[in-house]
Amino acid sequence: MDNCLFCKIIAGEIPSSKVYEDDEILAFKDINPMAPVHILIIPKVHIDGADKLNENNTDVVSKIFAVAAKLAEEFKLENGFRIVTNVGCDGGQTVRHLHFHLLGGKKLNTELC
């Protein structure tokens, strides 16, 4: 997508602090971290959000979760971590490209709202 921030990061048009990359997945540090470890994990193929997943593209989610587990180990999140995806404007999704937040490095609040 031409105006998608994350597509521009994938294309190298916008710099990021990459922590993982393969042919299908990119992970980078969030520029506005909400925890000591706050990594965004995104598919390289543009999917607007979790509401646009279907039988043709859901395999990317299992790959993202595998990357999240690898990064949690790498960043020593042995006491736990959180994986979050927001959907749509009311759900707090600010970039309309499927992405997951990996958060950890401290005891996280149990309230979600």
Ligand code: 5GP
The other form holds:
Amino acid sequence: MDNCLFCKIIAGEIPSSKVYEDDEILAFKDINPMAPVHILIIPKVHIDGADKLNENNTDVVSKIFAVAAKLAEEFKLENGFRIVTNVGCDGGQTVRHLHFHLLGGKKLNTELC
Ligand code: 5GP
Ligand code: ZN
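Shown: the form predicted alone; wanted: the form predicted together with this ligand:
What follows is the entire complex, opening with the chain shown before.
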């Protein structure tokens, strides 16, 4: 999609530090890490956010969670980790392309909001 930062990263128009890629999914390091491990996992197809998921486009979400588990093992998050997706203005979503934050490598703040 035009003017979508993460679509530009997928297209290689903006560089990123990739940690996983397949036909449907890309994972790369967050530019502003909030934890020792902070990876963004995104579908290559543009979906605005979790509010735009439906029965026709959720298959990729289960695949994203499988990739998250694989990356957690690779990055040695054996003590645990967190997966977060922000939605819309109140949810704090700044990039309107569905993405899941994989956070770990330290004891995370337990406050959800
Ligand atoms: P959100 O706030 O939408 O849930 O998360 C967007 C995330 O994208 C933020 O954590 C932010 O640091 C990250 N981000 C924004 N621009 C870039 C970029 O150009 N490259 C990378 N790797 N991450 C970015
Ligand atoms: Zn996009």
